[in-house]
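As structure tokens, one chain now follows by itself in the form predicted on its own.
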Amino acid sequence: MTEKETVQITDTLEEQFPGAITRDERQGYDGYIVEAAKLVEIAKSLRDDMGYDYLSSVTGVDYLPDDKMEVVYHLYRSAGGPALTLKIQTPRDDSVVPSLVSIYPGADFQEREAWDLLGIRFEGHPDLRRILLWDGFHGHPLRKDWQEPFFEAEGKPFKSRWPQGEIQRVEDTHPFGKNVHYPSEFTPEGWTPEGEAALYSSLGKIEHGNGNNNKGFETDHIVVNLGPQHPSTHGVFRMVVTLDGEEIVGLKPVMGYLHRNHEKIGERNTFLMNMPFTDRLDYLCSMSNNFGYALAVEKLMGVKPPERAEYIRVIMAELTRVVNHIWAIGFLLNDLGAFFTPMLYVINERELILDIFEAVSGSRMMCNYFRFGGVARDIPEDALETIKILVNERLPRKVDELDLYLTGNEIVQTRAIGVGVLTKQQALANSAAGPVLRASGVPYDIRRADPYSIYDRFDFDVAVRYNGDVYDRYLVRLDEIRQSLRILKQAVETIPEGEIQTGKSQYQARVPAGEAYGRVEAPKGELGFYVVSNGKPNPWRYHVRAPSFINLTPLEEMSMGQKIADVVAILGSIDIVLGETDR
């Protein structure tokens, strides 16, 4: 945001809501403090009359030194543009925040994430219930006086592990072996799973007589579990489906059950242990998670990459996306039925592509590559040209064998088109991201509208579609993978000769007190990393906004009034992975 737009931002805004919005003065931080009192009014005045129509972010933050718990929103405009970024305060043991779900319901599983895990309540929230633990889930793991059982100290290394050396594993300890703790009161024959009864009660379990009468007869409305453990869930995923006959009439997504508070881990970790954490994310798109990690990071400290470095990771990034493009068109036509004769004729690609990070990284899927100011090591002059061979021959002709095989199927076609529409509005709204908002019909590419690395100099068209169904969310894909190959020839051509680290490799990094948000276009779609730092080793917060997880705020409305078949494809167009759904 240039200094003219946020002296205009703030002078509108202080004027239209006097006292109840300010400038955040604290060293390193930005954005406006908003009383929590008049969060809807001014939330609703971004979004209608500045064009802030897309809430990006909501990350909840416990300041315990201050006895103070925060919420940060960031928000953007769709036309382009950087964040403006929101943030209420509220005291550690009354943590109450109107909810925005009613301005922008992308905020839904946001909130209740931050519920979740950090207690914070957002009062008029319409399905405020735990997320990624467990109903029965003592506490919330995140607030800062919350320790684990087995707790051996605030941040790592543990002394027990360096200097001393003494490796075991605490668990080996306990004479359950498990590293759990329960209520006092708790007895597994006496716990009532309320979560499940609101869960349910949410969608209306049973309702008599509401069914096909313009077909003559009445149904019940019935519920149907997928999942978790179902081939079609693309992973440990539940979706609780009301059907009339089979049409769905109702849905609620399930996850969790993959979760291990990543984001625990992360601020008991020092700041560079974490880049290999992140790789667990999207274990599929591991460099493009380094990425986003390494950005927010590398703001803090304020060090920017070699030239060298920058276009290793632009390379990098979009073999990656390309990657995961072939996985999911793969995936999508499993969901579909034919039954991975499409997914073994792009596995070969994706193969020779893992050659490459191989060659560069020394792994195939958890490549721990990037570093903060650079990348851990050059890319051989071999892999280099084995690069320009693959974008310049192989890859533009697979693509097109692809298309030809798949875009003109008849069955295709069928399954897919006007199969889960979401529209333009109801993809904004929804903080939809990636090729889920593009195939809506809204332009929104992080690389175009709010530039990061060296992205502005490259020659590419961002990939959108306008019908929002099935059929586009696969055709956005195959676009992307072409506009890839073209930054990808691009980039191996002029990438110039030089250093790949700025400064000495490190192995503690120094990172300034203060906030930082570091997003890519990843391809899933925006991947950010909200990082708190207070100077010392360790991230005070560290927040992942996945985009697995809050492409999946819209799957019921895509849902409604399709098929019980449907769902799957629908499910298999999103694209997700569990591991950066739950964290």
Contents of the next structure:
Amino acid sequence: MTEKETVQITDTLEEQFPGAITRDERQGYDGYIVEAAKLVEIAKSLRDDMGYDYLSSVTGVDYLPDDKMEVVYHLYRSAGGPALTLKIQTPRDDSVVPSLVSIYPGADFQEREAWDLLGIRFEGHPDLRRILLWDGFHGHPLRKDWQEPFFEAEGKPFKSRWPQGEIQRVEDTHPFGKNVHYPSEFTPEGWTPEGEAALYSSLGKIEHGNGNNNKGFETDHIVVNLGPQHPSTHGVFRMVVTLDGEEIVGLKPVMGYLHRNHEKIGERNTFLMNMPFTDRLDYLCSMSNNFGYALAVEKLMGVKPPERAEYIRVIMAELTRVVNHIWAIGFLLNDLGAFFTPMLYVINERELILDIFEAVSGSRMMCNYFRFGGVARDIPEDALETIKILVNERLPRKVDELDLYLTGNEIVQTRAIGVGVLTKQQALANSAAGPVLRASGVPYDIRRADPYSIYDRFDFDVAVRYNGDVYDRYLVRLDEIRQSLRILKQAVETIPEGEIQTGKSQYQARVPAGEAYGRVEAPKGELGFYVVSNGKPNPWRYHVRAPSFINLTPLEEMSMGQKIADVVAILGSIDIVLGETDR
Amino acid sequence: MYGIGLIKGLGVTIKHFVETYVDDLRWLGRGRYYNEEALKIRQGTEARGVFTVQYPEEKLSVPEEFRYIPFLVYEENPDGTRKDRCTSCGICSKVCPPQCIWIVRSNDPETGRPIPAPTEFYIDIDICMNCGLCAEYCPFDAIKMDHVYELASYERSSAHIYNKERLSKPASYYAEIRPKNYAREEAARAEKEALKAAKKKKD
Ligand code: SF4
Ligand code: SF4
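Okay, that was the form predicted on its own. Show me the form predicted together with its partner chain next.
In what comes next, the whole complex appears, and the chain from above leads the way.
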């Protein structure tokens, strides 16, 4: 989309909704400020008339000094192009904005998250409960005046570390029990969680003896909890399902068991300190996480990495995609009952790639390799040689073997074809991303739709499949591995010599005030970082648009009417990592 | 025909199965396990068959950049005394993301100026996330990431706060685990000294 088009859109909107939409004039900011009362109408018009059919991210920012809460929406066109950013401002003490769930169902979990962490109420949300924190939690932690029990100072670095380092262990000063806040009249022992009742009632009416669905049998609806401790959930994750016989008639995911308020930690950290923390989001793909965060901050700083660094970044990101997808396929097969044989075959290849990460970054999984304006160190010559051997010889052979091994397998086909179908419309509406979106027939890949780094230089196809079932999600991943290898082959051939860092990497990055949304096509889908700086050493707001989290929004729709045994495969085909889901 | 895909898939499994024995035969007499040469191949790009490492009897060698808990580098003087490279400038403790470095700097009792060496230096290794930022941003090459990763102990509360004594290792050890980095840094330092000397001469 060109600048001209943007102007056109605003002009039309301003005509249609006079006075309700204004340009965000703040220094370093972008997009439009919208009047809350008109939001739903404007969103509807943007979606239906102007092609903004994809709501990527919804989040809030607490502007404490201005006594305002702001909700930020990033909209995209599935046809490609840059974002349209909408914002609503609302007072801090009574933050209410209209919910967009009716226009973009993909806002569901994200609005719940904003309510949970920031205390912004979304009027008209069908099921506005806490999502990451427990019901008894006191306050909304991402509000700027909320302090954690371990609170030491607003921002790092802490004064107590140097020059008079007074060492103490936090757990000695805050022994267990003292490290939680309760509301004043709260007694943990005498408390029954209201959330559970609300959760079960959100599943819809439980019927007794409905009689029709099961061919004349009188059946009751029963509720089954899968997880939180369940091997099929890939971590600590819970699915509450209502069953009619074996059929699923309602499903609610429950998450947050691994929640650590990554974003609050991120706002206490300096900009650079967040880099190793992003490794811990999707811990299988730390290079991609680094990439997204580096892009966001680089946008704010206005720096660009040198050529060689760009190549190294692409090589690392694509190797990560290979690692992630073979891992996801391996685990999907685990979920289908092929217990660990396919998994171990692919782990073998993954190990070889992790060896490269280790040689390059010093760590197999927590790579912490990207810096603002470059990468931490150059890629050793022998590592580059190994990559060449892998991408030219070994990995293509292994992918073909995997293909031969699984794709035609009749058991896999029976379990996967036609199971967990997500239509194109559902996928877009629910803000699904990555392989989940592309398996439903939407050829949306950020590397093509809104290219970043140097992806516009490489020849590759956007993998897309059209049935939207578990099988297609598997096939899309297989296709994507092949496309990644294609990119890698080109990149290792053409990587230039030269610097790997623009300027000197500073431990106190100077980041001018403003906002930026950096997003990459991570292996699991669109990974976005929304960063707001006020010119200080610590980010004012640091938000992660986590694909593992938002891809769960359509889980219920995918599972409806399916057998309970299939929900395990459906979840496996979404490919979530709880480190990222729960943040 | 139904079942063809299954049979093809089983073919792959059988191939893997057979490869395991082929690999065993290849190392017959020399030992597939507990053999440095075999381990390299087993873990390399030509690997076939079982790729298991028999830890702890066998260990993978770590690459130079491998990073684990940092250590402090000291120079060994010819007379046997040590000189800390660290000047207690505090940069590492400021860059450390989980803030697990504590440094005590003291002042010279006569001049009142800070002494350019740490009086104490602590790292809580339970909190350290092995990010390597301290080593990356130390301007004096005084703190470096180690290769020792077997640190389990029975005493979490007392044994996991490393003090300066526990953290310090000689520069020769650093040169041994990170030869390339060491050589590069020494060369840069020599160049700087030479430049300084040349400048002095000119003045
Ligand atoms: S280790 Fe390096 S960065 Fe840390 S205080 Fe010493 S000299 Fe400064
Ligand atoms: S490696 Fe990272 S976490 Fe550990 S002491 Fe150094 S800066 Fe801190």
